[in-house]
Every structure is written in structure tokens, then in C-alpha cells.
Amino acid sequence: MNRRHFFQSSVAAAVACALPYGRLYAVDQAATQAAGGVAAVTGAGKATVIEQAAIRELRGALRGGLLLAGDPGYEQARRVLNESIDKHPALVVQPTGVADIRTAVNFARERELLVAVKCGGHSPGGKSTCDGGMQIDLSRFRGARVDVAARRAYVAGGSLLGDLDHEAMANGLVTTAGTVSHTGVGGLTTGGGYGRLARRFGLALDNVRSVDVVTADGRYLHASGDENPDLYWGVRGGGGNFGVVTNFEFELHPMQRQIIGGNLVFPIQRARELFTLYREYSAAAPDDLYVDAAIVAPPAGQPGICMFHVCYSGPAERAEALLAPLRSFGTPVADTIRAQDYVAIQKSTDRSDPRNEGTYLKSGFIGAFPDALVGAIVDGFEPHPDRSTVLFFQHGGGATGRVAADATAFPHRYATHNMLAVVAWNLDGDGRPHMDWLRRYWAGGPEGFTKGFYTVETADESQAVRDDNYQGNLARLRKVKRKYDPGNLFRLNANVEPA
């Protein structure tokens, strides 16, 4: 670096140390750029500066985009689905291929930058964006290809679940792919991968036959049962701890396109009865029947409801008898259960309208569903005029439980259900009272019946809680982390600290 660059970077460093990160980050960046660099932060939380010469060099090495605060597209890239997360990366890299991802990872590692990797942006805690670090935004790195004869799908790391569903189902093939089509394949699959077909075909990660990964040292590795098997094991349940997955190879399964699915909706006053029926009914369901249950309290002026959500992918002639216990529950407020396209039901809970709301979530797995849990859910549930309040279950068990706890890094094979509680509020108001209420409600009732939680939904848990959540797989995960990311470059996740 020449004397002029050194002087400019020194001034920029002084500015960086004096300025906070947050909502005024775009203004801060303008000041530091004028001084000769871009204010940034390391993974350890220390202020640093990326000199302009390095920014120019990085931009020239990428085929995809490099965005700084103020650039067109920066605001859209930095945002995530949870609108209450308002963070400002120092720079956003938008790779179009593996070479760009390797360039970005090497750049970040050499400067010890904080790194966030964004696929669909669904992380409840906003871990796919960051203040002051590098965001690797994979939105330009998407695509799915199906090999019909081999029954395999090859899916680029930035793809959304809808990309996979669309291509596979066009050929009469499927694999487990979540319940919201605009979820990122990477985050959901590496964390677990519940979905409407999980009871029949296993978790999304159970259907992964190989992955390609850019690790923290910039290597591009293939991992499968035969090649780099420790990385293959760790990626399936260890989340983004080991690198950026650039390609997933999924096993596909034959399935008819038409399923039976939809909702049965009842007044909120019947919630206790509904959950009582649900705990018995869901326990006896065959693998090809997926059924959720929920209690929902909208903001003021809208009636509360409770509901069943169904997706039955088995022989159509069996549907009527299987659904009879739900039909006998009484006259619903709404009944949308019908024969429909599987891809359509996968899109049925998508969020397509722009909103100005924040959300906060707590979740946990249950391996048993005692009657006392029904009381814990209903008795403490409180509607509020300024928020939406929801508690719902995702149906597990079936094929998800017929895998050994240590066969993949995902240890929660005992889980019959994933239980989630969510509050949402308008960003014009203060979200803190609503988050505080949810913490009290969760800790005072439902949480006591849980064991572990879905790492995809991690938000503000402590490191000790995250460690405990990996259960008997933690020690092995820490060894894999030490091998592939000893400096903990990839830490914005359900983090595993290197052994």
C-alpha cells in the first residue's frame, strides 16, 4: 500500500472507530469512503477499514455484483423477511457462480470480516444479514436440474424451495421441501428440513446424497458418503457452520401430482378441544398424512381462530376415511380441504404482500404430547389488539424418526412435532412488549414440554443453549468445525465453536 493509501485508510479507521453501526450506517459509509475506505467490522466485533484499492480489486475479480451502502439494490439485498431486522453490511457480494463465492470467502477470511450468508432470508433472528460485515447474497445463484432416470435433483445453493418443487413435480417426482416455497434451500436443508412430505420421505437433509461446499479456506469440496464423509455428515444438521453449500444433490421419489389438502377452521373458543383431538389424531396418522394444528389471535377487530392444516399424499380413495375424525369435529367456519396440485399447496402459506411488521419466534421439539401441554398452550394464550399471536405445530414422526440420532448431525429423531409460537407487530409500534410477553408465555408453559429446538429457527439463544441443542453430536461437530473452519469465519448461525 502506498503512502497516500496508508494515510487515507488511517483516517478512515479513526472514523470507523468513532461511529456506531446501525440505522445511520449508510451515512457512516459515505464519511469513511470519502476518507479513503469502507468502515467494517471483524468477526470478533472489532472496527476495521477496507481500503478503496481492495474494494476495486474485489469488484474486478467478481463476475457478479458488489454493493456498498447507497448503491442500487443494496437496500433490497440487506433486508430479510423479518422486517424488524434492520442491519447494514459494509459490502454485499452477489455471486453468479462458485468462483465468485470462493473470491468472496477468501476476501472475508483474509480481512477477518464478519460474514453472513443469505439464501431466502427466512432466518427469524436475521442471521443472513449483519452490521458492518460482508453479506454473501446468493439470490443470483439459483437453479434446479432434474435427472429423471437417476431420480436426482441438482440444486444451486441460492435456490428457493419452489425452484426444486417446480422442476421435480413436472416429472412426477418430489422430495421433502419445507412448507413455504420462497424459503431458501440452503438454510432449511442444512438445518433439518421439515415439510409436508417429511413423514413419508424423511427430512430434506435425509434426502441429500451429496453436496459441494466452499469452505472457510476457499477450497471447493465435494462431500458424500464416500468423499469427505465428515463434512457430509456435519452439513446435514450443522447448518452453515462449515462453509457455503453451492450444490445439493437430492434423491427424488415418485408421487402423483394431486394430493388432498387444505384447512379446517373453527372459532378460537374450541382450541382446547381441537388440540386434544390433534394430539390423538396426529399420533395415529399414517406416514402419507401430514396434519398441523394452530391457534391464531389476529389484531383488534378480527376474530380468533383455531385450525387443522392437512396434506394427504396417499391413495385418494383412502382420504375420506382418514379425514373422518377431523370432519366429525363439527361445522367449521371455513373448509378448504380438497383435491389440489401439490405445488399449489406448497405455495399456500407464502407471504407475497409487502408488510411493515416485525416478528419474534420461539420453538421447540416435543417427543410426547400429554394432556397438560394442551392446557399450557390454551390457558396462557393471550390475544392483544396490537399484535398477531400464533402457536402452531409441524407434524413430525414417521420416516423422520426412523434414522439414528448420530447418523447425521441432526439429533432430534425423537421429535413427533415441532411446536412454534410467534408474535408479529406493526413496525410503527414498539415490539419489545410483545417479545417480552412471548418469552414469558413460552417459558411459563409450552417450553417445559420441549426438548431441543430447530436450529433453522434459532434467534437469541446463548452459546450454551446452542451447544446443548446438538446433544450427543456436539463433540463430533466441534471436530468437523475445527477441520473446515478453525477460525470460525461462519459464525452467524446456530454456531458450533471449533474444538
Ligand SMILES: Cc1cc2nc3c(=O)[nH]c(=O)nc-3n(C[C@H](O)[C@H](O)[C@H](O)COP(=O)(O)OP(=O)(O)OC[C@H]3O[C@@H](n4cnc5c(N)ncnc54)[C@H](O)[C@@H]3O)c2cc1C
Contents of the next structure:
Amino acid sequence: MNRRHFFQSSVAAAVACALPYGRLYAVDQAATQAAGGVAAVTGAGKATVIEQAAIRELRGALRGGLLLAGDPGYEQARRVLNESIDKHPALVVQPTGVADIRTAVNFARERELLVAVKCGGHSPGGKSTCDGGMQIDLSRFRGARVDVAARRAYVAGGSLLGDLDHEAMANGLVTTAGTVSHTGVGGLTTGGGYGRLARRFGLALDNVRSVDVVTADGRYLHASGDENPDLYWGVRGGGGNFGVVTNFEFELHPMQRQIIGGNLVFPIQRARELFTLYREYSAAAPDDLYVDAAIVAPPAGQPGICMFHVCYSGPAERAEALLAPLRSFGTPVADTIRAQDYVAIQKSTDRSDPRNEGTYLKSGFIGAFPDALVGAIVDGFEPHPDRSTVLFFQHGGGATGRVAADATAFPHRYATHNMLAVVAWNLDGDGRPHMDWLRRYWAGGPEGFTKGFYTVETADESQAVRDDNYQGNLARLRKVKRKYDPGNLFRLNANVEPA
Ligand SMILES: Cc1cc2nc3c(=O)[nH]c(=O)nc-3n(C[C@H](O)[C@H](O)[C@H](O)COP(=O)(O)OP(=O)(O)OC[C@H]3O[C@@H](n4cnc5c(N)ncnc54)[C@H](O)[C@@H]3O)c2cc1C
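I would like to compare: after the form predicted alone, may I see the structure of the form predicted in complex with the named molecule?
Okay, now the whole complex, with that chain kicking things off.
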């Protein structure tokens, strides 16, 4: 064994003793760096060391940034929205262009490194960060360009939804995006993409006309209905399994800037009646009417509420009649429904400061809304003094359901609603009791009414459960995976194992 290999394997052995990584990893990382290498982890979970010479070479090959533990910006990059996720990548590459992404992917593949791809960092389970691997942080790779005549938006793979909405709406055009403007286009679009306009224009991924992708072998491929159609199919619902999407080409639709939207809020005691109305009202809604319903128990003994959230994007003169059943539900404690700017409502639930808050969620699709589900939600839902809990329905159906289950890799076309239960807690306390409570509540009632779940939202499912959730599309996805990522370089996602 030569000196370099001896050095590498002794450092690797020392690091392996400190596994599992977590906070310990950061400490080891500093020691290993001082000793001349960077301790890292392969996709298969083995300890390895990246020599300083290789780090220097990588840094020199990038136009963007390369961050190691302790570098300015490293802490911000490794963090994701869910602050209870506390992972420490060995390397963070911050590409500024496609060439950097290819360099990063080639470097990671040659060393078999664990790879995480981060766009908006909204993955609830923290799949866009990792312990000991390479994080490809796309935060410096943002931008949306609109071709008004062709009604297309070309959106860089690290963009946030707000980038897309802002540029498109400035031209009187839109496409479906999620309901929180700092969610990443990358994770939302490759996973599905529900939002206030999805019932009208389909999921975000239904509006993708082509993508450019850096695949695991470092190639830079265009994929559309005509070119690499298998990749085009898989990227729309298969998440980040096939590579890093560097560009999304979205179809845009003309829409007026003013929509009618806002919240109607009622005391929590009316939750049963509210969901009973919602199950019928949401089922009968036209495509241009989007209505969510929620029950919310805020922390610290504040009064609980239940509510409707509305976005109506159709002809204004029809709004009053369409909203009449909600208005006649009774006197609300708050009513914010009014004509407003579409881009403003898209930002209305943004979080200005998520620091020090952990979250955990359970979610599932429903294809029918029986009366018994109302009881299952309300009876088990307990307000708690020290945490906030929410159960809400995101309105699906409409155009999202008029696509064949195998037309894209996203199979859940039967879903009329996505049902989510979320608990949030202050990180100064212990999150485990909150997570346990949510698991009990979910399993004890709402879960029994679900069929499949939204892959981008889950945190802790087994491979068998993930496989099942791809339903009839699994076999085809596994073939596409074998073709574009046979070594499973991109595994931190709703992973598809290569066929
Ligand atoms: C506050 C909040 C609101 C949400 N609202 C909605 C909503 O209204 N509608 C909806 O449908 N979903 C919603 N979601 C779910 C959201 O779509 C998923 O969590 C999604 O994965 C987030 O994407 P991201 O880029 O921000 O996540 P990240 O954590 O950055 O990435 C998540 C996954 O996407 C992959 N990925 C990211 N970018 C790329 C890329 N360029 N190429 C290839 N793979 C990539 C990563 O590998 C990773 O596995 C919401 C989530 C949160 C936390």
C-alpha cells in the first residue's frame, strides 16, 4: 500500500468510527481537513477521503463556489427550510452554470460520493442536504426568461417559484406553480406541482414542454416529446432520480393579473360543519375556482381556527354567485377575500423567518371525500399548548385529473385533494413527542382514507412503500433509471432503484 492510500484509509477508518455523522461529522471534518483531506461518504455509506489536491482541482475547474465546513456561506447552504434537519455535507458546490454542474456530477460519480441536489430546500425530509456527501446547491443558478410570442418560460433549475410567477405575470402570462413563492421550481416540478391554478392548467409538470438535464454520466441532454422521450417522461414525476434539471421549458397561459382570493376564517368549533360543506363545495367547483380548507391549532393557547382559502381566477362577474355558499356559512372571524394581485396571493403564505422551527408532516391523496373522513379529522384533532398543528386539504382534481396515469411518471391522477397534517415546534424543545403525536393522529384516522401520497412530501418511508407509490409506472421508471443513472448516483429523492 503506498503512502497516500495508507493515509486515506487510516483517516477513513477514523471517520468511520465516528459514524453516524450528524454533529459529530462536523468535528471530524475539521480534524480530517487539518490532516490534509476531506472526510466524505459514498452513496453506499462507506467512509472515504477526498485529497486536498482533488479539492484544489475541483475548485479551479468551477466558475461558481466550492464550500467546505467552516467556509463563509457553508452553514446557510447546508440548511434547509425544515430546521430540524441538521446535516453537514463534505462539499458544497454552488454552480453558476451548466458547465459547473457537469463538473460537480463527474467529480461525485468518479468518487462514488453521496449526492444531494438543493433547489428551494423545501423537501420536508431534508433530501436536498446530506451528511458527508456532495451537496449541489443550485441557489446561484436562478432565472426565468419569457418568450411572450411563443408563450414559453425558460427557467433555470435553481429558480424559486416566485422567479417564474414574477416574470410570467409581468407579460400577462402564468403557469401552475405552488402556493409558497420560495419553494424551488426544481423539486416541485419534477415531483408534481399543485397550486392555485392547477385545476385550470394542470400540474406544473403537465406544463413542461422540455427539459435540459445533466445526467449521472455527466452528459447534457435535451429531453422533450421528440428527443430522449423516456427521460422527458421520467423527469415529470420521477423527481431528481435521473439527473440535475438545468432548464425547464414551461407552457404559459394568458391570465388577468387580478384574481379574487383570500381567507374566510371561523372558530375551530365549526370545523365539522366547515369540512362537511367543503367536501361538497370543492367537488362541484369549476376549474377556475381553487379552495383549500384547514383546521389550525396555534401554539400557546391561542384560539384554534378553521378556514377556507380561495383563489378564483375566472370572470370576475361570476365570483359573487360562486362564493355565495361559503359566504352563507356564517359570520367569519376574519374575511380577507377580495380582488387582488395574483403574484401577491402567491406570496401570501411565505414565511419570512423560519429560524428555530422544526416541522414534521404526513400526507396522502384522496380520490373520494366520504362524510366519515370529516369525523376522522375533527375527532382526533387536539389543540396543544406548546406546538402548532394543522390539517389541510390542497384542492386537486380539474385539469390535474384529465391526464392518463401513465402519460407522465406521476400516477396519482385520481386525486381530488392532497390531505396534509403538519406539526411544528420550537427547536429549543424536543421534537419527538410532537412527531409521535402526529404519527398517532394520522394512523388513527385520516390515513385510512388516503390512496398513495405525494412523493416530494414524505420523509421516512421504506423503499417498498416508495415503489408501491409509483403504482403502474414503477417498472418503466426503473428502466429509465437504469439507462440514465445505473449507479444510483441520484438517490436522495423518492428513489427509484435501477432495473
Ligand atoms: C412551505 C411549503 C409549501 C409547499 N407548497 C406546495 C404546493 O403548493 N404545491 C406542491 O405541489 N408542493 C408544495 N410543497 C412541496 C414541494 O413541492 C416539495 O417539497 C418540493 O420537493 C420542494 O422543492 P424544492 O426545490 O424547494 O426542494 P429541495 O429540498 O431543494 O429539493 C427536493 C428534491 O428535489 C430534487 N431537485 C430539486 N431541484 C432539482 C433540479 N433542478 N433537478 C433535479 N432534481 C431537483 C432534489 O434532488 C431533492 O430530492 C411545499 C413544501 C413546503 C415546505
